[in-house]
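Next up: just one chain, as structure tokens, the form predicted on its own.
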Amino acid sequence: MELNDEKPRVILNEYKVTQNLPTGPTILDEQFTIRNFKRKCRIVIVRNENFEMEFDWIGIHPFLANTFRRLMLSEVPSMAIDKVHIHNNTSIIQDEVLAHRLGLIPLKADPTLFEYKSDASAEGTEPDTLEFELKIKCSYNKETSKRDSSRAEDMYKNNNVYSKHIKWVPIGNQKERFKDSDVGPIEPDILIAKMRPGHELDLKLFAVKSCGKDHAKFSPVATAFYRLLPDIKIVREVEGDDAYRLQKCFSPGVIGVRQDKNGKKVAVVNNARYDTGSRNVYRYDDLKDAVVMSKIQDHFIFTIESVGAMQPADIFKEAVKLLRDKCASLLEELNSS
């Protein structure tokens, strides 16, 4: 079934996906120009809470949407532990596994306040490195009042090693520039290792600035993804028990059942935004012709989940700056050739 509007869309049929393009030009077939981009592009922030943001990006080409997704994942920099000097490790965790775990602990450090390290083998300096230490030893808890307890927390001291045990060691004048709470692990209760009496860790940790294409630990986002805006249209009236059956074919909140002016219970579209495109409705021969499911091809729903060092909005802005700098560098190269 064709939908007569000015939005380019794909139609979700039972066994295939078809394209429905309007008669006029769309963002998919127009030549990309800054003028067209400014005229049609629009960003609407839907949700921005804690370290997660959801926004709609309307009127852009898929190549541009994917460009920003890849930039946020792999080129926006962050700080992470890159080198671990192990002076003593008598725990049961191997050195390389321990170092890998430490590298994946997200740090609060703002990467915009640090420089890239010019020489990876050189000693860290104040502008490019953060130094930490982890010194902890497990022992029997002789002060416990629960003598008969078999719980490790009662029997031992420091049996669990958490990210809160990592201590910052300022380099140069870093103590004047940062507070302890500005550069340490984002969460204090990330479990690093379990120990027993006789186990000890004595480590030096060095964090530097880099980006996700070097290693995933430097990516500032837990995830950054987008999807096309779903659109559902009920093309004929569905009432009574059929309305409730139709409601169950979709994600919660997508289809509602309301009472019309004649007192009948009829199905209506409440919010197609969170439909997953499951196409369960095609299981019912008497319902599959009642709805048309589609996705708008120039309307992207972006979700950015930050690991905590930067706000999602700041990560997106950094991606914009990176693309701007890349374009300027390319133009410079073309003009000089």
Second form
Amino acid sequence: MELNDEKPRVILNEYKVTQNLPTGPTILDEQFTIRNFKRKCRIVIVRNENFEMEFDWIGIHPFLANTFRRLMLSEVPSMAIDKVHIHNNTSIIQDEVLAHRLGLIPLKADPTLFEYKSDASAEGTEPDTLEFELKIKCSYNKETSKRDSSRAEDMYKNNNVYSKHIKWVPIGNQKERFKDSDVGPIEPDILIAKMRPGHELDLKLFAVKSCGKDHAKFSPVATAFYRLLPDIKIVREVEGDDAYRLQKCFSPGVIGVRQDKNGKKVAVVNNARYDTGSRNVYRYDDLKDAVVMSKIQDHFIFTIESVGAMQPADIFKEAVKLLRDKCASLLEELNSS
Amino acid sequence: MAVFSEWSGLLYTNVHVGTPDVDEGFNIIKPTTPHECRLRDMTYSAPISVDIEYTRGSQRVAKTGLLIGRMPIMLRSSNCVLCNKSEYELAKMNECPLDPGGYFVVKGQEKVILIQEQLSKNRMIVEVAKFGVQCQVTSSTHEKKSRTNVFVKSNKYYMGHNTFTDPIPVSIVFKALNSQKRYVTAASKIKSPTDEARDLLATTVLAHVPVIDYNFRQKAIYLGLMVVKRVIEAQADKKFLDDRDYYGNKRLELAGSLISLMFEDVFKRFNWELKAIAEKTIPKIRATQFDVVKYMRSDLITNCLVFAISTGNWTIKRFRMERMGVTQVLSRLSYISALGMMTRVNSQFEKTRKVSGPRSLQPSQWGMLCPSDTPEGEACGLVKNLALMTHITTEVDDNPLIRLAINSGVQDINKVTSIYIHSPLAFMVFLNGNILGITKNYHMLIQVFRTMRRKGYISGYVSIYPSYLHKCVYISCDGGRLCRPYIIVENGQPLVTKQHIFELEKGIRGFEDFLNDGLIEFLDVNEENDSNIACYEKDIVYHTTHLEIATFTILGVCAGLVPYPHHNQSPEILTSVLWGNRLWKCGTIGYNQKNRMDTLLYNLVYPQAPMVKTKSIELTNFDKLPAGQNATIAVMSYSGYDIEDALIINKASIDRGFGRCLVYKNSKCVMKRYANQTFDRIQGPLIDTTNNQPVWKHSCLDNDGIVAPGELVENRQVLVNKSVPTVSAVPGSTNTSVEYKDTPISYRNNEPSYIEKVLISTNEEDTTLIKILLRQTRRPEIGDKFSSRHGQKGVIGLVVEQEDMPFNEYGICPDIIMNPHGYPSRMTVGKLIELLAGKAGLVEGKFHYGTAFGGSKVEDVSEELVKHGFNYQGKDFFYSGITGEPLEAYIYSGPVYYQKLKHMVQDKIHARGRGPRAVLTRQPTEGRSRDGGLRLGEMERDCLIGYGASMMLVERLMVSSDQCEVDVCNKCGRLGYCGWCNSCKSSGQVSSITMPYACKLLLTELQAMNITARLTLNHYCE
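The form predicted together with its partner chain is what I need now, so please give it after the form predicted on its own.
The complete assembly is shown below, putting the previous chain first.
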């Protein structure tokens, strides 16, 4: 079969995924050497905007790709609210639930500038803790212009508590180290609680540095994942209506329909990258044999969706550093014994 | 209304039930709301006041508005303050607008009077009994309830009655019925046996057949019909036998009729007592005139009604009726469980009898009672639930019906000759089980009745149907019949047209309008059997008379929540109704749940409306008060921790709030006052003098001695520092020094709780009531139980980090991984479709429907998935989170609605090393609540014996349980103590052995009964 080329592939059959037989040694079965790695590894950044990055990582073994994915999810540290001192909470939301909601608010703070807190029960200090304050009280809106309105936002003041109401309280010399715009919730409009006149919140929030392993709120990414580069081959000519039918089986942009020299409309692969692996060709018995879908096993399309505290690229770099440190400590352990 | 009491000195001219209020003492009466009653442990009741005329001394006196008792008020009934209130007004009263009402609040408890199912009264039932064919009638009038049988015994016809000791031959009864009216003279005041028999025949036998002025003709015809027509016909032909389980022969008794029975009984008792007092007091000569009003106490009626509802013991002395378990505490575990409880139907049948007839599904149950919703076990098939559109009729005045019948050609039975009665063309007309007359043109009669009903000239709930077998026309307007609305079809065309539906959608037309315009009518079970009903419009043929409104309404409230039930195996729906919907889940219970103080409440922190809805969900407002979350599940195997339906759950999902629930419990105490002028008191916290801080036990207390809201209380800490006066205080003595004993209300739970709120109020007896609401927040942990809506329950087997979870091309990790082995044996195809429809709903941004016998089709749903680049089968390409490589199989994944059940490990976890022992036997205590030991039971013991592990047996059954050193005298074999045998008066031959304390106890107990057990000791090694 023509899929048995030099590339390692998984083939998407109708009911299962199989692997091809590459013609030569591939990255999957050759031993990992740094020389080979340097020679083969390639990173192509496709997109990096709005704290979302997509890049292709070509020529690495899945274990490495997966390691970085895992590190980004659970070991790259970030700051999140971990302790809430509730001085007053007369809203209907329960203390624990409120604290839980506050914890999940992504914070703008560079975790590299902070230290891990050594003793969880100790009071927060300048290098390891960010302190915030949330003091808000709901009241009736006395503005005359809105007296007749029955909308909650007109009738009351502060009836919705948003993340923008959280105020940063610098500890020690934090005021000099950080600007006001560097610290605080990333999104201003995350709804924390709803209140009615008479309800009041008076909270002290303490954000610390930790990692996603500890709690999902410390993960610096919304998600980080990869997929393998799809490759689609049309093995026999598909023409006319069938070509359009085939086109519909894939995500838009994957299959194009072109006119060949005889004036027939023929399906061609435009860009297999956009395929989502939906395998909908298998619905049609007559088209089943026309295409072979595969994925290239050493070509990873990484997507890092940062929560907003760090640039995705930095998160990735942090992950690399973490792995380096881990290797170093492992080596140290091995050598010392 | 004029109610005559038996004692002629008192005449009730009017009776009135007011609106609910509460007596606050000092004659202050203020209106109340159900919620206040719930919180303050009071009864939501309204005063019953009467207008009376009575004789005081020699003059006639009238009095109005006299209180004779209090009537518990059903929520949302016409006298309830919630009746016809807007959402805003209800919110003001702390009441949930979606709450269905229909229950009572008695002593702060919500009580439901279950619908009682019983055989219909005043109808003949022909069946095979002990001796052969018998015809039975249970007559029920306001005064009397009696049962009359006519049966065949050795080819003779007898009539039996529950007041007779022996049955009487029918011929003799007929003869007796021919007797004449008795003229009462002064001499004949003493009744002769003949007179007594005549009276009995007139009033007791077949009591529902009216006998006016000793004219027995109607009763004789009725009896004749029972014997000749029914019994003889049934003897000859089996098809004349009736079916006891047929729902046309059943009546459902609602709370209203049960309460009215109860009230009538207690009111009669009230009058009887009044009469007794009057008769006793009047002859005595007194300074003051006898005033009956002074003896009318209101607590008899009040207490009797409250007692009946709160205990569920319905004792009605008149009918010698004694029923247990008529009421139940409203289950507030979820909104649906409360709603489901209102529709529960309880059968009067004995639960222990193992007959299948009353338990099995009756074809006539179609559309009236839910076929799926019944418990498993002993009450299976006896406890049922109403279907969605069922209506239970209430009694309608029969006078207009009689007039209409006469006008439509029915001849009065008293005015026709017997030849005419037996004419082959004549149809006998019955009204509520009584013979009304004879008609020759029954067709017209039925036509007239139906037309009049559709036009609205007679009540819509009147039913009329012919029985060609009996050659009778039955008209019923009595209460308790099951009925259901249908669209009327005329000439093969349903009367409801597109235009009507359009108006309905626009809101111009309501259900009532459809009824009033005669487009829809209610049919009861009997009339349903005379109709030709099409399920769908396409099934209509020329003889079709009615069309089903919506087929999914044959299911009840609870079963309606299951999406795609028609794809599931029937027992699975049953389990899903049982597990998922009715009883045991966490969720929301009402908009007012934060104001409530229930003994136990499970709330989900972030409830979601299901992605796949059903029409019933919308009708029951389940989407507004949901009890579950849409979890993304992947159907695949993962590790070994998913066997036996266990679930693998994503830790990140839990971190983000999946399955998090709040558990509320309450703690209650009342401050009593005692007869000797002493009362319970609460004191502030005890201060430790060394550091001026409250002692640990009292560290949560506020200055008033009650816990402060927001505090975290731990096991054994005090909630209310209450103390009770010791009984030593002598009544009457005014000494100020009263001694108190501490009786603190303490918190007992190994997991700490927060104090949500504290309520201090007074209850009806004017004693102070303190309620404390405790809260725990629980995140899911290994062992917590979850269930989908298809009865697929499972516990969490493993919590997995997000990075170890498989992920798909979009980076989506499942919340839950479910083992595919759950599917083949259970065949819950509905769940598979729910997943697919839910997934399509997500990508399309809409809710799909999984309504029974309908819902979104798999083809359409697949098409939507394809449109958005997903696989048409819902199977996605996944990567392993552990190796990072693609999985070999495609994984079926998507959202499924999961509900957290209330079974959580935290409430069940139990282990013990050492711990308390029972005083008597010195064996470890039993049960988790007493920190008990884990029993090595008989079967476990058998295993050890079989294995031969004798030392293990000794260790388990003696050393670790109730080992005891005993001194035994070798000489006499009795027990001694301290190395001394008291019977031999010697210490010479006493040896010490070990035995279970239970054994020692047995020996001493036997000794106490004058039986000596002597032990013979041998050396262990010999």
